[in-house]
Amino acid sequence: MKENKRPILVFGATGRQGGAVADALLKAGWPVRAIVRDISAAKSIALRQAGAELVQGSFADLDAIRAQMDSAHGVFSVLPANLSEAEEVRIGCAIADLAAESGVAHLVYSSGASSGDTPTGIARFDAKPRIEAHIRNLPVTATIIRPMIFMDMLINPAFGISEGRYTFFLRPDQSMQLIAVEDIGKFAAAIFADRIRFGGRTIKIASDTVTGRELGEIFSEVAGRPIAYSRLADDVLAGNGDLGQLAAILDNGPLADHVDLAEMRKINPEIISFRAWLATQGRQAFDTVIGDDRASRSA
């Protein structure tokens, strides 16, 4: 049987990431397998609809994980944000293990760009340099991709949109690397396309650079009015621990570390703006923050 006719595992499948991924891997030409917990869910049916093979089950059924991935060629791995760290750091490692007792080829593993040596203080970046020392250690092939800040997580009405103004951890002229989610989908099926290339590489990816006057701009171009940028007061970022935290990591930390953009186009060349991303496919969502009754005729 060759090796590309095997199946690739995909947890997740029904969220935004493992949605992703399932559909570039479809696109791509390869099987996909997912592991969801209501087959007769919505989203279940319009992944089986695309081609995608259901098993129902979930993170605590380790006996049926195990046999979906004996005839499995790949394991896509990514964990959901509500849980604690210490669950996380069980079930990502418990994932990694059955990957490497069932002889998988290729476990890629969903990190985070907040991942490094230092810990953050804060559990959901924590639990994952865990997880990627565990894998490490196994005898699997496997790549850890470390996605950059989503795209979509900047469409929050906490900052102030609505209002004409955006207010947010960076400084007018600080830049950061944000990425589409669509786009993570993409890296993942290049990785899984070509596991000589990126077996054993841990691989921070992104799909632009912007800084926060651009994202006043960029706000400003899509809403076709004034959107003010700001970064946060140093007392608020002083009087709340976790807000202290992420400006801190932007400021010096591992999200201050940027890739090479050149680069992340030869893995996909596919890669999207944060501009054209908002004016696309985040549109409608931008819309709706700002209060836009065009998300609503356009729905």
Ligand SMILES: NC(=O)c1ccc[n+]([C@@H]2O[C@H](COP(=O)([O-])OP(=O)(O)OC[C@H]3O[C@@H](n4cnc5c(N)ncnc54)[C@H](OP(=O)(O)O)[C@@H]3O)[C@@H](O)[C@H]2O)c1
Second form
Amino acid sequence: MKENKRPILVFGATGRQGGAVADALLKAGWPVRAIVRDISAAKSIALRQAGAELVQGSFADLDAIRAQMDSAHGVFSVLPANLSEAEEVRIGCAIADLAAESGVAHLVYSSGASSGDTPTGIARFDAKPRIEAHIRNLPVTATIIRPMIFMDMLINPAFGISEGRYTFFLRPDQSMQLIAVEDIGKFAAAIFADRIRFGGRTIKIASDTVTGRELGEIFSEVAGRPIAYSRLADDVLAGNGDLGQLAAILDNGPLADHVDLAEMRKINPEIISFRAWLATQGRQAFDTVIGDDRASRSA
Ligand SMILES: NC(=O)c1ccc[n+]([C@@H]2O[C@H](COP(=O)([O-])OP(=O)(O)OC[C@H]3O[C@@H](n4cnc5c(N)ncnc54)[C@H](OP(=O)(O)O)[C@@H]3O)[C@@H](O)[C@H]2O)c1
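Okay, that is the form predicted on its own; can I get the form predicted together with this ligand now?
All chains and molecules follow, beginning with the one already shown.
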């Protein structure tokens, strides 16, 4: 099958989203061309061993990117989180412009579920709707995906898991949607497989819905000991601009607007629940956090 297909150019393939997309596309029989900054890095070598074609390059070299797009069927575009809003917009728009000029058949841009009609005031969120708007005006078939909160973002010692509690943004009965990074790859592969169905669409993607209370239950179950759930205190949210804005986005902003998981399953029948993810793909990271706690208590 691969011999008959032109490749899909994947950005960020040594990272979470791009890595999952490269993996899912290779499994689906697509040739994958990955632009990597360091061809000798362990993640690059693993990508090549999995079957991807590696091209050394960076966002700084748009001519090199253009050359790689000329013979590509599609492009998966994702930008790293450490860019300023202006840089993210500049590079995201430039990649989309090159895809349109090169005549690629399908551009898939990974935006964020926080994108909506109103800016959030958080720079790393607000670049994305600006790139989306630019893409919609280009003469290229494009699909914009808006992944919900990554499951691995929840395994963070800052939320207190190692101390037997989990303090987060949700009220106990309030729900939010999560996505496993591996599922982003599977959604992208399904989208590249059906350009007619998905071209021109903007799709929020999610794997599961959980409440605050359920987070405590799931963490307790997997840890094998109680982890009590509570919402961050109102004075903490009021006194910290970034935390307050994140809470507001979950309370009544774009992250409060949920997708229908039955519809998600029609695109990616393998979406994983947070409970199943934590017990498998997320287990190692979770055990590390719990392990840190054991190490610090015995010190
Ligand atoms: N929804 C959520 O909960 C959530 C959570 C986290 C992030 N995000 C979003 O996800 C996006 C980041 O995706 P990710 O988490 O998959 O990123 P990631 O794991 O940090 O990977 C970033 C990728 O970009 C590559 N890269 C960095 N600078 C580059 C450059 N100058 N030229 C070419 N490639 C470069 C990195 O290559 P190297 O291997 O060479 O460094 C790596 O492959 C951001 O937009 C962020 O806002 C969303």
